[in-house]
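The data below hold one chain only, encoded as structure tokens and taken in the form predicted on its own.
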Amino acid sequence: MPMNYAYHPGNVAHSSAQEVDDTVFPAAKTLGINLIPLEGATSCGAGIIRQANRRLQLTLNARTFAMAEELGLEIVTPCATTAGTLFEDLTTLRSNPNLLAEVNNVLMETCGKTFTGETEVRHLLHVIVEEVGLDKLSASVKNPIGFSVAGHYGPNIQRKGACGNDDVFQPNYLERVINALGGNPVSLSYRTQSVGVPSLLSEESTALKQAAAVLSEAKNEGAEMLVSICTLSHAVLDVYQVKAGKISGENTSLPVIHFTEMLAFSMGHFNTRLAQLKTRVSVIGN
């Protein structure tokens, strides 16, 4: 029987990171995961909306929780920032009945929904390791990755309760998945470090130096590719890496893909894109 989850794409997967939206569905289907889109769900806020209006972010996310409850499903997302932000707001609402009641009043007035606190939020990485299992994952591989791959988690999901049964401070789920897909995992000390997404527009130099630290460590440790479980971090590490190298003076030239791309490519989906990735790795090299 397929495992059913309410699907939240994260903040950029259905806009500027189309490759995530393309690859997550075939990868999930191969593993027996049925993703049911939360049609009309808003951005989680990524902690940015909260800086201007905390109550607004809580209310928007409570609406998403209510939508999942109507389906009777847990929420799954391929974005670590979204998973971490939703988990934090879910925990806040559950722990404060008065706040939950106030938010529910707004929801009822604006969209006719209420939220009880019954849903859960999970990242796709944790579902694969804990529910699908690494044995089934390995059995689904048609194109072994064959690269030395460094993984990046980011900080938002690395908190008790949000990262499944993985270790909060020394996570290894992503490295275990890389190994199961036929890659050579490279563990980074900076794998849970922020790459400055919330401050990219206001403190660009600082943010890009953070991104450069992750990229350069991966290069120095022999990684041929970096994979991110966060759509926002993926965008910064990929799109801004040239500028990050110029600002920091470090070697930041490295192919960066998202977790769902690695899954889909290894399972035989999008072979033309896999060929392009292999060419990119070969051209950039070490």
Given for the second form:
Amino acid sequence: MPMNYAYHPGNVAHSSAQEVDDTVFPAAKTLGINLIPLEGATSCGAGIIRQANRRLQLTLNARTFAMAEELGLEIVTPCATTAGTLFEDLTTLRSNPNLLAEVNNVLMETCGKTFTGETEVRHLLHVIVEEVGLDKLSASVKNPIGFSVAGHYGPNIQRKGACGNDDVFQPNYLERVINALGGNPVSLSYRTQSVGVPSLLSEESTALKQAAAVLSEAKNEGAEMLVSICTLSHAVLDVYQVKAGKISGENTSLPVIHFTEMLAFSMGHFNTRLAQLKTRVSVIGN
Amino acid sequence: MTDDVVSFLSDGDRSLHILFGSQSGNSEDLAVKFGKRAKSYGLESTVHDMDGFDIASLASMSRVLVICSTWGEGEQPDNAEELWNAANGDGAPSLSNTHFSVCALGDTSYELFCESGKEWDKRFEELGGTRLVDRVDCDVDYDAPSAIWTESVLAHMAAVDGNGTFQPELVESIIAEMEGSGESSVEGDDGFVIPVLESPEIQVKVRVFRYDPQSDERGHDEWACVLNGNISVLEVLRSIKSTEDGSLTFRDGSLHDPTTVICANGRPILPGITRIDSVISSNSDSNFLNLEPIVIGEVIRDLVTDLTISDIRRASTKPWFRGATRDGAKVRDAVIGTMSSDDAKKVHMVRDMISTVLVDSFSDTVPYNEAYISPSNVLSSWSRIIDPRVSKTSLTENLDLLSSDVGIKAETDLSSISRHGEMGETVADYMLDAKTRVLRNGAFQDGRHGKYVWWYTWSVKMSGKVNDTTIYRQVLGPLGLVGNLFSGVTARMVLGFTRTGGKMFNGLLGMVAPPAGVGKMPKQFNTPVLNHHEVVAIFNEVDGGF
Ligand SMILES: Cc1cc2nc3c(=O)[nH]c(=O)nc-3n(C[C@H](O)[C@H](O)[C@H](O)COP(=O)(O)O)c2cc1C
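Could you switch over to the form predicted together with its partner chain, since the one displayed so far is the form predicted on its own?
Time for the whole complex; same chain goes first.
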């Protein structure tokens, strides 16, 4: 029996993080997870739209929740920012019946939809650890990862209720997954620290110092690669790493991939990409 | 209790009168709480609102406590004003029979700290009253200091006999009796004593960060302990220090002392009020308590960090309040309206929760930007902005501070704050209000912050999805794009430098071409989401500005 979930791709899987879009479907399929795309879902707002207008972000996300409820499914996403943001907004709406009613009015008027608050939001990481199970995950591995990998969670889902049964401040799900995939997990003290995504373009220098702290800790702790569970943090840690190194004076040069890539590669999807990754790890990973 | 003390505590007039001057309820709550506590000392308490209290009746009262806050700019709360005028008028009685003590509530960030309490203290003395216990001046974290004051003041008041004469030699034995009776001062909100709950003993491995400045050595020490799950982290540290290693250094203090903040298993806590079983990780099989210094300020030794940076941050904000009455008369009518209780509650919620160091250590930005005034000061400033009694000058000053580069815009990620429980959520909530206000003030086109938020939101309206290229182009402008070209950012984006063979970044053209005219989005990028018209309809309904 496949497990069905309503799939939200996160914010940039369609554009600057297409590798997530490429890898998430084959990886999920291998694990018996059936991702049903929420074709109409919008960006979750990433904590940015709400800076302009809280109600706007809430209503847009309420529309996404209503669509998941129409499908009768829980929402799953490979992006920690999206999982965290949707979780926050869902909690806000659920805990405030008046607000929920007002938002539902607008939804009805504009889209002919309402929602009850019955759906749930989960990150793919939690579905894998809690529903699929690490044994099944290990059994699906064709190419064990085989090197030292540090994980980065970021702050968005590390809050009570949003990280399943994992510890809020000292999570280990990602390290356990790395281990199950044949990698050697490196646990970072900065693993839940923000890399400043909501202010990347406006407070670049601070955000890049935050990113540099994560990358350099990973390097110092002997990681040969970093894996991120957020499409946005992933982009910062990867695309901006040279600039982060320049601004902070730290050594930040490290291959960074997204969680879904690590899953797909270890399961034997995209072997050429894995070969490239191994080359990069051997060139800059240490 | 010994019989003679018992009979002393129940003989003759045992009345205690507690007067409160309170704007938003803190002093009133304390008055009620202390009134209930007074029973344990054999005192019959009556709590009086200063509003409507007859000044003449003070003369016949032998035991009086005054609990009073300060408002505006060093002014009496509204409900105290008339009594204060009466106490300074011709009809003020002689208080030669009255024993008194004052608990003043205030906030050290105001220029005139606890001014009203100081005034009452002085006035009671001038009218001939006898001060039994020195006044206590409480900052926003008033629970601990006021509780200590209460125990002392009640013991002294109880030692005033039924004829109104203070018997100093009895104070000690009353205190001893109270301690011996096992009646702890831990009381619930309703004044009922909360029974001390025993929790099971647990095996804990305690790991503590050590730093010795002389040798410049850093490392960790570990102790295996058997501890009761309900003891506080501070008690653990104290007992390690007294029984295992006298050189262990940490900030000790009262339960709520804001400077004692440390990190326990990855989260900043006040160790005096945090039970060890609430921070032990749910993940590990064995119980593990890892204690580290907070990341604000340099480590001086072990768990102690240099908090000067926090003082500098605070000082840089000129945090004192300017009431609207600054230049005007002290006449009540001249005040620009008193606060509605809702507003007062809001202002208080913002201000009272602050253990500044704790709140500041929630933020992942603070360690990386020294100029940032920090969340606690953002909140301070914000509480003044939403205070309807604030003067125009102060409003402008505070808005300017919050809008500046070192204000709310410097905080890079509110989710790093909101994940810290209820307190973190409330703090982040207010900070979000502040950020929205600042952005709306600048009409979104003022600098990168506004543009980032504006173009992000706008691009979602256009297709339902984020359009990174539009955002990059509009926010960074041609200069920023060229900068990224040279710093390798663009190359990594476009060439997928570290990417694993994914398609080239779509935005090649968008990244290098100069920004197109405002409002034009490169067509080739986002295909709109299904039923995109619904998204547009929501925007039009909720925020026509986009
Ligand atoms: C608008 C405003 C003005 C204040 N002015 C002062 C002041 O001048 N001096 C001071 O020490 N505290 C000042 N405070 C702090 C209050 O005295 C403090 O929050 C106290 O706990 C309030 O107690 P209450 O609820 O009993 O009124 C002010 C607080 C607010 C919100």
